[in-house]
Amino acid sequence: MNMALMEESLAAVCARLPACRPHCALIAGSGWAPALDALATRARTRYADIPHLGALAVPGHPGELRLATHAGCEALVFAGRRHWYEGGGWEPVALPVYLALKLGASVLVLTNAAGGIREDLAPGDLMTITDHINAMGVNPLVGNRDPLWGPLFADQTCVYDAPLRLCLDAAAARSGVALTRGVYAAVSGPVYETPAEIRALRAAGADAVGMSTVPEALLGSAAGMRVLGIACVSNRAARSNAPRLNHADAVAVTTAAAPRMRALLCALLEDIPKYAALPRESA
């Protein structure tokens, strides 16, 4: 990764979002944008106006960085994400994590739309990510020499923070939102998986699959952030003789789930400040 490019992006964001001191950063995946409406936005800027982040071309991703607040929690909200499959390199993918770190956020909340592999996962279900499988064939830390991202051989034993997962469980209970747990597998995309690939991922222990989240999660974890991942099951992953998959249908499912996602995120943000103040290793 070219850290000089990231520094240029940071300077632009600091100029557009002054006095930004977030408790957490939230990266919203496909279809999650409507769930952000309940947050009070203090300032915003388009991705297109942030050097080296750039406008988004993927439907369901507005492409806007917001400084938002809810219940005393200040959040750096990325309404949409860049993906490895877009071909822009790792800088656009890693930039949200870099900006969050540099602006002082200690908690990283990642959301996505995913294909359900486990048989009991139905479209619209919300799943806490307990662990992941990197099946992308690439890793954003290859060639890293910057200490910001932690040691060369970063430990990934517990990428998704256990206390934050309990916090999410409590938020789900308060908001009356059903929540399940599972392992998320990331593939490079942009094509959907074949039935044979889904069988292989199921055998490897994956419960859901998508084309994002894992790069940001491993970067945040390696850098010492407390990471939380939430997937909305947007479709059943590829099966023989099943209906053909398309992105528009996946976004439609997550959009329909927006009221539950909104309630869950609002309840979660109520508790984030107290977790953000704790060192990761002592929680």
Given for the second form:
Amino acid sequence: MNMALMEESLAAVCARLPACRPHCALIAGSGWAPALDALATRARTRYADIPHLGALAVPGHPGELRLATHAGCEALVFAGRRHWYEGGGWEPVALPVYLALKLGASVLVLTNAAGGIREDLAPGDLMTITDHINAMGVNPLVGNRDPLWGPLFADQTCVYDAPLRLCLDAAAARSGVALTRGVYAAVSGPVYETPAEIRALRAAGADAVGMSTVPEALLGSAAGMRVLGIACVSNRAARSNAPRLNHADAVAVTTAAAPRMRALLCALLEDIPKYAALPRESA
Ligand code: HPA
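Same protein, different state: after the form predicted alone, show the form predicted in complex with hypoxanthine (HPA).
In what comes next, the whole complex appears, and the chain from above leads the way.
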């Protein structure tokens, strides 16, 4: 990762957004953008206007950075995610985490759309990510020399913050939204998996699979942030004799889940300032 490029991006964001010290940063994955409507936007800027973040090519990702507030929580909202499979290197993927850190956010909320591997996971289900399997074959920290991202061999025992997971459980209960838990496996994409790959991931302990989230989670965790991950199951992962997969169907499922995502995120943000102020015990 080229830190000098990321500093340029930070300067552009500081010039475009009013001074802020957000409690959290939220990265909205495929189909999560409509769920952000309930948040009051104080300021916004397009990714295309932020050097090295660039324009998004993936449908379902608006590509806008917003400074939003809800119930006293100030959030740096990344409406759209850049992916490793887009081929732009690690800077666009890591930038939201870098910007969040530099602007003072201590909580990182990551959302995505995922293929359900566990039999009971149905399209539309929301899942707290309890742990992950990095099956991408790459890691954004390769070659890192910057102490911002923590020590070499950063501990990954508890990437997804346990108190924040309980906070999400409470938010789900308050908002009446059903939530399940599971292990997320990240693959590089940009193709869906074969049925054999899904059998292998299931045997390895994965409950859901997607092409994102893990890079940001491991960066945020290595840098000492509290990380929370929420997946929306947009389809059943590839199986023999099952319908073919496509992105448009996945976005349609997540779009239909928007009212539940919205209620969950709003309830979650109400409690985030409490957690943002607490030291992270494992950091
Ligand atoms: N596989 C990989 N990534 C995904 C899937 C899937 O089935 N669904 C949504 N993102």
